[in-house]
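So this first bit is one chain, no partners, the form predicted on its own, shown in structure tokens.
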Amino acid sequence: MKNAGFERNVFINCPYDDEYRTLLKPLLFTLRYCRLSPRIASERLDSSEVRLHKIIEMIRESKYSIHDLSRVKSSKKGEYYRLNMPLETGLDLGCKEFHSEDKYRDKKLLLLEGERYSIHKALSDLSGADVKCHYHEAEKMVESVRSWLVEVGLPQIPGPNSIWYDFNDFNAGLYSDFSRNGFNAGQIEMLPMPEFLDYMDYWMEKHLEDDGDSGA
């Protein structure tokens, strides 16, 4: 599913390192499974494009946003804490609060953390905000995102186990199909995001949409 329009777009603000891909893949799958269109900075790569401009464009185009702030502290001595994700969260909150168009007042945001109460410790201005915790576990990511979608009013959301089992089937199909096309396991794991998203749409259409499944 390409850019589906404001009402179905979900802006994703998250880490982009190799470790986080184990959480990013089920996050993207859950959204697409629920008929939403994930928007992520790595969906298109153009060295001539200013990244911040691309982020602002995606925020403007998305009614929904997911901000994973699970990296709120450095992992080792001397390491810099990356501020991109808090910056993008602030841009999105500003769009919701200050944009002149009324539709932006209805933007829906999900804040995610990897450890309970870590966001409130790092960003005290967000005290009182509802935050969901995925505990750095892929299955918990599915549960957290699915629960939020229900809470913001999306209808006919499949149960978390259905999404999780189908995600594992999808992942098996991904490895099988790309292996036959000349990829090794490491290359499949690090597929460029546009290629991964295209295959996800292909898999959804083949396995779910043609069967009339309400979850895709």
Given for the second form:
Amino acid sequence: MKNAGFERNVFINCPYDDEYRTLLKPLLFTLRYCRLSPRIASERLDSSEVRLHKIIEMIRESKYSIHDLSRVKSSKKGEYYRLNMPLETGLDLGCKEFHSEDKYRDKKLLLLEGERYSIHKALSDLSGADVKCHYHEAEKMVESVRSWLVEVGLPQIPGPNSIWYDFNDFNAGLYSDFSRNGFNAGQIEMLPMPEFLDYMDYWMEKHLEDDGDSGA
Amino acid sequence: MPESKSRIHIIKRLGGWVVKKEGAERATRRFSTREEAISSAIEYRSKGHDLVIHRRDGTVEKWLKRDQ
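Having seen the form predicted on its own, can you show the form predicted in complex with the partner chain?
So here's everything in the complex, that chain up top.
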């Protein structure tokens, strides 16, 4: 996804495993639909880049950030809990609090959880932060992110029905266009993220820009 | 009519499932279960519409072509 500048960039801190794609896709779509530019670590596949440096760069370039902490807990006995996401949340909070430039004081952070109040149980220091629950559902992800964008004061945010219905239409377009090009259903589901993002931009341009409004 | 406008979608929404024409702002009909929504929408195929059945996460599970 393109760097749209500090005021439009949204840093995404989330898991990048296959299971999470069901939530990542609607999250990315909602942001792009609202004319924001999501920045994710897998947006470009350059193995020579040190991951942490890439993340710090994206935090520095983004006024907004979304930290999904719904998957930090180990899911079975003997499995480690995941520390990357809390680490990146801490880096972002540190940037907001300690950076010498004034613009970083106005950073806006959203914390996402999968079960109500789970973040406060694990990270009570974050009490008072903006937390929303997506209940591990794509539809709720759209609604949570959209509500937060309204709450932080972004103008002309489309309604939740528009975003969710258009996300479903977008998925049909993706399926149709890639099937026509010889992809099977599994390959379409697992498209590399840069390819998925490119198609999303193409779809948005084709379906929304022509409307002359925000797509609401 | 452009091809995409002739698609009918079965979409999860607010605890139920809706039947919606592509590009429409509102759903045509609402049902408690996906099966009910599919049964209701199947008639559209004979009227020249493709039927796109979505999963809970919005991705496409099944695409039923219009009757020829």
